[in-house]
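Coming up is one lone chain in structure tokens, specifically the form predicted alone.
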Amino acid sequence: MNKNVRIFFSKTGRAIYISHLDLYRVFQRAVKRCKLPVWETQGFNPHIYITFALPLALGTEGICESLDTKLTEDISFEEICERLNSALPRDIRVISASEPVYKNTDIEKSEYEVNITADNAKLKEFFAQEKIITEKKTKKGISEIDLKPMIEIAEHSDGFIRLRLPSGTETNINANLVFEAFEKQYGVEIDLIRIKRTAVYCKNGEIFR
């Protein structure tokens, strides 16, 4: 038998200085510390199949990261849990597994809040911009893009912000990305910056899951 599974894990702490393929390799020894009876892929190459739905940028935290497998046999949900966090470092939690609902190429956006020591008349004044011009790394080179259309603010406050920025297959925007430009545009270096993922949205408004 193979058991879909959608396990959602915390990375925070000292581990978000870990790299996405660090963060891969540190779940496989997971599961083979655990003895979790993970599906291996075939072929000449056979390897522990997991698979991420976003990876977290590095330095950020995250409170509902996911990840994909597969059991080759029926183990309880909680069970898995138990048998993860037992294996993991303290900085990586699993909170949740369950059947997947959502495909990943469902997920459109993630929201983000943002503990921030900056001047913050001249982060409103960033926001309020009819454009937010910067420079973004992609598979071609380095493209100049306009942020604007895609930062959502749903609260901001002296010191803290909550956005949402668009994640997925499509178009992926990290939160570095938006305060590096300001950054950039206003010649300054943010004091101390924390950055957390709180959600990860579907195309439909509902939480993926």
The other form holds:
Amino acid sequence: MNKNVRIFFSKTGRAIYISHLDLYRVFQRAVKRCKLPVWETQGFNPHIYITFALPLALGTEGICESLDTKLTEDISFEEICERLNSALPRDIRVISASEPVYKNTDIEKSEYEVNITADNAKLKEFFAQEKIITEKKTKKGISEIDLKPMIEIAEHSDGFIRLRLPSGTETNINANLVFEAFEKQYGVEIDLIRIKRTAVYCKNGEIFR
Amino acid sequence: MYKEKLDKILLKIQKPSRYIGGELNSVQKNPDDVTMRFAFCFPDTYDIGMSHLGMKILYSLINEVPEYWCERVFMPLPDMEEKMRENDILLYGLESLEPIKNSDFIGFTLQYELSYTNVLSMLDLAGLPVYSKDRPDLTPIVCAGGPCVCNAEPIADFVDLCILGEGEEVNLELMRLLEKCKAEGCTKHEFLVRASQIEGIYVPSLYDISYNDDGTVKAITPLENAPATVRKRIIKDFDKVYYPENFVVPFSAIVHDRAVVEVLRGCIRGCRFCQAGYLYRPFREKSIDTIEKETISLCETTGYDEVSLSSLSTSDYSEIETLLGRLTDYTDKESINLALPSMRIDRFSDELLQKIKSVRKSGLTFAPEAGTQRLRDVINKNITEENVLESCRIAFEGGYTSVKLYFMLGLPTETMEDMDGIKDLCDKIIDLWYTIPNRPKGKGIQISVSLSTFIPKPFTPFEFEPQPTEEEIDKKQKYLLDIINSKKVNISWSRYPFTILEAVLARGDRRLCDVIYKAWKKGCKLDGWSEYYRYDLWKEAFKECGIDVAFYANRKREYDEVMPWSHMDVLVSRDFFIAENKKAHSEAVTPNCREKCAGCGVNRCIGGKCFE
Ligand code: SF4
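For comparison with the form predicted alone, provide the form predicted in complex with the partner chain.
Let's see the whole complex now, leading with the same chain.
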């Protein structure tokens, strides 16, 4: 039997410096450690099947990160969580496991909470511009993009911003990109910034489950 | 706690996860609940240090004591160091993210001489004076261990004490003593005097060194009741020695990213250039049950899918076939790769070879070290041409297409004929390849020849020998490049500026401390890394201190010379080294310890015989 499982986890504290590539290895070893019967891909170089819904930028916290996997035995969702948590580093915690509802391709955007020490008036001005032009690294090289139509500000007070940005296979904008653009434009360095992904939404407006 | 400060800089740093700790199995304790804190420093980068077995053992050993806390500390690369200095971040432990200057112990493990300037860098980054005499307080006590402390003289002015030999027991004894001394309100000096009475502890400041007019050491005089010779510590019951149940598992890939189980300590071989072969005597093995238990436990607690057996010469394990049979039963079942680095396969049965597929995966390497049987006899390297060819045959038949050969240039009594011998061996391997009927089709054979330079190390029969000069080595390298012109052979060699510094630092006395200080002040650090190594600055430092490199590296030493390390006792006698040196010059071999005891003297400390 194959049991499809979607696992939601948090990546906070010291774990925010684990790169996306290394994160796969962290889970692979955790699976091995807690002896979770995860399905292995077939072929010349078999490896356990784990895919992440979305990459999380280095340095960004996440409390609704998710990965999909397949188990070869029927193990309760509760037990999956318990076993993984006993085998993962402290700052990666499994929050829940469930049957996947949406497809990864249904994802449209992410919501971030940002704690920031920077000139708030300038930040307000920055977000109010007609266009926010910046450079983005893509597979083809560096290209210029306008961030303005992509940024949805949900809340903005002194030192705190809640915003939504496109996520998913087509367009994916990391929150740092926005604040790097701010730094570049004003020639300043943000003293302290803490970014946390707090929700992932699908095209139909629902929370990704 | 520096977490917040680090959050500000880490995204600007290469591979930040190595500077933040928090890995699986790393140990967190409440600072209020601990009485002793030990900052275990590896004077090189995280990627290298985290592969080191000794550190893993002592880290777990100390942390097993509930009221002691051991943390890991590594050398930051220049990008990180710069940001740390800009932001007033002192060198910190990866567990607490707190400055290590508040620890009770700052302990360095010295694995290679080229890491000495890193010790100074790390002390300085920690916000401490680098000279021991400029640190008057009782804590932190700066100590050093590892193979290099068999001659700690070049760093004698910087460290407060050294630990000679195996640290598993003595580290805790030392910590208990400091705990006591702290409670009694002792001074640092009082503590050091008491520590010097523990077997295996060397306190450099308690020895006075005088010199002859020709620059050699005249006398080493102990002060304040310190022992005349410091005896190396060894673990007698090696099968019962502490071994960690788990390893810290790094987030990013490091050099040796796998579980490691130590199967034996010491070496029966007695290669005359090999310091480790003498430093780690006597030969001791763990039982198969112990090794199996440790393998399973480590694999289960780390989730690693590779485990490697570690020792100076794993093929010499007395029941190697049974051991590998038992281990493969487990590793096959769990799809774990069993790695056997530099293992001699010529004596294995076909059945076993079938089982240990991993031997095939981890590459085929040999270290004949010398090109002719004559020179191999001089250095007592018991590998014959037949051994090499037989192993190659087995490997080629098993689908191998490349071989790596290690040689050393500049060995005592070496001539150009020995260079020709290197070429001959390569030719024979190539010829052999064409005789293998089922050799992999469509592929050629590739031989890599790696040439290092002989370094006469303390506590070897060659400690009296000079290191060859740059001209001699150059001549031999050029000659080899000239005569070996097959496209199937690929030659690489070590660079002399590294070798000469290693030789000087390995054989030096206390007068080198100031050279190291000067070199470091000029910006030398990470000397083991070719991109950071600045031999020009080292040369300046030697010149300014009036120190002649050749006096230390290229001078032949007499049998009766007082060596800078003469007050260290690694349990192998000086007389034995002299006898072995004479035998080398008459091209006589010494049988391995299992065949016949050569009387090196180490057995007197384990009460009788090394082998039953
Ligand atoms: S005492 Fe004899 S058997 Fe033991 S290490 Fe020395 S030479 Fe080898």
